[in-house]
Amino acid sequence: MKSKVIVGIAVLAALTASLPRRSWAAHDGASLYKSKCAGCHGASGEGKPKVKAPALKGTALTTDQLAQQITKGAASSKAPHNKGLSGVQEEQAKAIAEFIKTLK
């Protein structure tokens, strides 16, 4: 019975382990972006003119620039992206530009 319980947790183990990171990073990401993003640049990424946010869905930018963005900001940016998100880690920054990148 003991040997069952043991195989049965490897098996799992091993299914979990090759489940794609990827889709759970894209899960992630949306959370991530509708609670830190979405406020200002729209659920679905169109941008707030109105607030002067840019689109983001469609961006020419790479998710390794999105991230930077996310993390480190940029001088030349206004308020909040002129320096980075607070309390944004960096695999979590990398989470949302995936998520951004699937915006269409």
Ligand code: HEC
Second form
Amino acid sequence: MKSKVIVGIAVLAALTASLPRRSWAAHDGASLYKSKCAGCHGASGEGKPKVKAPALKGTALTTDQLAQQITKGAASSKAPHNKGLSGVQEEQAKAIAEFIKTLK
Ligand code: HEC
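Could the form predicted together with the named molecule be given as well, to go with the form predicted alone?
Full complex below, order starting with the chain above.
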């Protein structure tokens, strides 16, 4: 009897531990985008011709490619993407990339 209760509690604890983390990641992607990207790419990913930043909503790039663009950049890209953006960890880049894929 007792062990069943303990298993039940363990399962519940595991479930509740995994749930908030997921929604935290989604939320984090949105707020990170706002603070790190929106200044150039627009609040809804509409792009800003003034700073020559292209629209990101509806991008054909995959989440992996987006995350790569954020953390590593490409030598052939123009600033600021000729290298990785400073102060963005890989996990954060993934969260931002997932958020960008939700922009329509
Ligand atoms: C200082 C302004 C600036 C900031 C901040 C910035 N970008 Fe950019 N971004 C640009 C410019 C300018 C380009 C075009 C670069 C080029 O054509 O080589 C670009 C291009 C891109 C591209 C390529 C789009 C395509 O269709 O080829 C992606 C993806 C991108 N940015 C994502 C991001 C993300 C995600 C962030 C935030 C983590 C971010 N950028 C922050 C200015 C910015």
